[in-house]
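In structure tokens, the next block holds one chain alone, the form predicted on its own.
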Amino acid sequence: METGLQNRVAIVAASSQGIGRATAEGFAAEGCGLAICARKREALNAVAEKIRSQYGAEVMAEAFDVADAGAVRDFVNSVVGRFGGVDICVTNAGGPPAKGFLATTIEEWKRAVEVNFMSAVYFAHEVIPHMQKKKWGRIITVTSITTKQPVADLVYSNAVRAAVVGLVKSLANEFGKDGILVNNVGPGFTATDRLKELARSRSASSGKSEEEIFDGWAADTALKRLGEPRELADTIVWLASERASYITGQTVLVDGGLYKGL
């Protein structure tokens, strides 16, 4: 399938591992110039080098916290300075701690809002003017199935990620006239380090083994297995492509049939 992404410039946040890393590799395979970021410099640089050697892509990598508005602004400015613009922006960040409501703290609530909502605001605020100049752009947020179906002990995620959907809808409506498409991707249970963290938490509270927890999650899906990061990445690349040119303001779940609603 011809994606039309050759020579486009893609920003992918939180790309040192998991879904972000797989997404960065997916865009590199399509011939995009790539700008990646994460907090852990050593891991990020290793990913950048692997992508360069495997795909021959031009990769810019900077380590910073996406909850820092100034750092996001400086990063986007550096991307534009190096590549001449930005066409695609994938906002992504590690999930907040797994807890029930009474175990939460005000500081953790503030951090969850900054990392999992405001980071998307910061990136959108910086990239949209550059996309408007080209009359073409793609903003894709990575959230969770929790935007459609709350998950037990993920109260931070259940609450904060829903706000991202409101942002996505608002931006899609406001900037569609500028050729900018804005969509959200909601992973289900995907084989990442984040899921291992959640399994440990569930295991400690339930007395079940981590293997039993994983097996239970797989059994809840229609496909009876966990997702792979590359499957999320394929969806994100497709949404950014010319093949999805009439899709905006949507949440696409990549969950193996875990969501039980209509």
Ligand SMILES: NC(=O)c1ccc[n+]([C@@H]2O[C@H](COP(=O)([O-])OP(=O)(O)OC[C@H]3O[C@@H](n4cnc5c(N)ncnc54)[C@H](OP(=O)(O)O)[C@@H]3O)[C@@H](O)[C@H]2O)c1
Second form
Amino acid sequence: METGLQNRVAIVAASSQGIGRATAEGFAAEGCGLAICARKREALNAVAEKIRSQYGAEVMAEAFDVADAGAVRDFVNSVVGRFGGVDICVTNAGGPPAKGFLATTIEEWKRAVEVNFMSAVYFAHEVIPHMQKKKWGRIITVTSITTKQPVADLVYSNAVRAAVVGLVKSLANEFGKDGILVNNVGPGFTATDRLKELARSRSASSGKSEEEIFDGWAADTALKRLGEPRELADTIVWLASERASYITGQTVLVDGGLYKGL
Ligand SMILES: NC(=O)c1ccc[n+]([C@@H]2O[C@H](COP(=O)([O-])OP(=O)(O)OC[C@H]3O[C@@H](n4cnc5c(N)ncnc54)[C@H](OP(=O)(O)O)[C@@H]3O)[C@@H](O)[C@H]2O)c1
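The structure above corresponds to the form predicted on its own; please give the structure of the form predicted in complex with the ligand next.
Entire complex below, previous chain first.
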């Protein structure tokens, strides 16, 4: 399948491991110039080096927190300075803590809003003017199945990620005329470090072993297994490609049939 992504410039946020990293590799494999970020510099630089040597891709890597508006602005400016523009922006960040409502704190609510919602606002705000100049762009937010179906004890995610969907739909409506397509991808249970962290927390609160927790999650899907980061990445790369040129304002779940609704 010809994706038409050769020489496109892709930002993939929060990409030193997990879904972000797999997505960065997916764009590198398609011949894109790549800009990646995460907070821990050493791990990020190691991933950048690996992607350069494996795919021959040009990779820019900068360590910062996506909840820092100024850092996002500086990063996008550096990407444009180095590559001459930006075509694709995948917003992503670490997930919020797993908690029921009465265990939440105001500080954590504010942090969840900053990390899992405002970061998408910051990136969109910076990249859209560059995409408008080219009359072509793709913004893809990585959120969660919680945008369609709340998950027990993930109240921060259940609440805050809904705002991202509202943002995605609004941007899709406002900037479709400029050739900018905006979509949201919602992972189900995907085998990454984040899921191990959730299993640990669920195990501590339920008394079940982590293995039982993983088995239960897999059993809850139609496909009876967890997802792989590459399966998320393939969907994101496809949404950015010319093969998905009439899709905008949508949430695509990559969840193995975990979502129970029609
Ligand atoms: N895995 C799942 O089953 C699943 C299911 C539903 C939704 N999701 C959501 O999908 C997203 C990606 O999940 P994942 O499983 O790939 O997570 P992960 O394995 O924990 O990886 C998170 C990545 O984001 C970076 N990161 C975290 N916070 C950041 C910040 N504030 N600024 C910059 N970089 C940051 C991390 O590096 P540093 O620590 O160095 O910053 C790391 O590279 C998360 O929002 C997660 O909640 C995941």
